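Just one chain follows, in the form predicted alone, and it is written as structure tokens.
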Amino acid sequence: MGSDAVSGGRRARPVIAMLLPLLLAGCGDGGKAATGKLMLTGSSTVAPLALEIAKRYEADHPGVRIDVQTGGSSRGITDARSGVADIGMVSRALKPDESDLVAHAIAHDGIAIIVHASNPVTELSADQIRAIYRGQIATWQAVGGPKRPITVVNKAEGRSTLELFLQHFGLANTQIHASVVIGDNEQGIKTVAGNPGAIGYVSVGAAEYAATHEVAIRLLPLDGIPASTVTVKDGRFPLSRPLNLVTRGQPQGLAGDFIAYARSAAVHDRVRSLYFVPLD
């Protein structure tokens, strides 16, 4: 019997032996997801919350590379679809010729309209943005404040932002009158805060980061609501959005794995600490 035993374990050891890699192999994220590279690329805002998420998870994934690129939610979609990127970035909700790409949210924000944090005018109404941005307000004593002309900041063709602060507002990008127009939602804060007479508009979640880091700019209300991740989070504030990865079908492999963990609650202390709102 004992023989027997012996006998049997010692005709078990091969066996396991060549199990053992096969099993590991299927361990953790499914053998897919251990090694590899991503490349994502897309919206500004969502650059830096991805960037993040991406070096937590490599940490936990040695065998993983993840670039993160920028260039606006038009690249994002554009790249995705042609598969330039393994995942775009877009700081929108998908619109309904975009229903090739499956979005996948990672955290909400909104859209703050922003001025130097020097500037006495506490809040301006929707007639008053729609008329500074037409050019029919050029000054700021027009509007209760000081004898200084109004600096137009304005985004870029390709921003979401752009398009989704047109659409609240009603307006077309042929009637702004920009004095600058900048990429970024970064060289928006800069451009503000270096002007002590411009106006701008920015993601929530950067201008809050940047206000509480003494950056010279101020968050205005917008239809009486405060623009902060407070007023994001419990749905008050007008002018908000999801923050996406989007992928050309459902993801798979690392895309999905890295997709799952980016939407999961490991990183809602990433989201929180860049200003962003988590996933419930």
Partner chain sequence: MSTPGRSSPPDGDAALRAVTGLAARLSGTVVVGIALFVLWQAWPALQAVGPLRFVTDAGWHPLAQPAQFNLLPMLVASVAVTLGAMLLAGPLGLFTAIFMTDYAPPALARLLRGVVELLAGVPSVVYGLWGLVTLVPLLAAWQPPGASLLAGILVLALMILPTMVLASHAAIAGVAAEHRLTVAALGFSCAGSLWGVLLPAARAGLCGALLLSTTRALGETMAMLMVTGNVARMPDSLFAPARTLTANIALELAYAMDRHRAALFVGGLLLTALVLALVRLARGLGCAWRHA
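Here we have the form predicted alone; I need the corresponding form predicted together with its partner chain.
The next block holds one chain only.
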């Protein structure tokens, strides 16, 4: 099933590649006729975004072929170091012992804790959130709210949002006592909006959009910092991370051109469509 969808996407490309020269013929942009192959490996969080950007880049540059493979951030680091990949994908900031690599952020990923709009609780500490997700606090009364059981909404296994949430709060998924497990952001937002006792977490971009479009949810601040795409973008919001492309040394040629494209405003719509936060 999954591999079919991927090959479907691949199959569509030759058609686009055939049509584009016709479209671009009048553009007078022939000087940038880059050709060659790029290999990207690493984080499965960054991969969908990298793939979208790569598709668009390939369409603009018919001679270029870009392969995107997942395998986790650590594979991105290893492959960029060894040269197996031209570019590694890493869904966190580089560590001090990785200073041999150069990180190029292409977007930010942030998570907002959301509750029902009618919930009078305006702030929860990290400890309270931990206790709620472990099932040690089971009613809103215990955190200054009404006498109502808490419905804990968790993400399904394998999602990067889950991974970032667990990592930030130092939780293991086996410790979490969930009442509802959701797949995508939209389901999480609808679940919380339909249950006054619910608490959940979704991508900041999706939550902000819903909350400003009359969906009955509220974004809780974290450590006193409001959850918004603005605070994620300027790096103040604690529950966020950069999505990086990493290279060994400053990227040259095709890799450099691709990274510059991935950081440009031309891909912001793609960044938003995956609920990440664009650079600027």
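Worth saying up front: this structure is predicted, and the values here are computed from it rather than measured. Residue numbers count along the first chain shown, from 1.
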Of the options 254, 133, 109, 57, the one placed at the hinge where rigid parts change between these two forms is 109
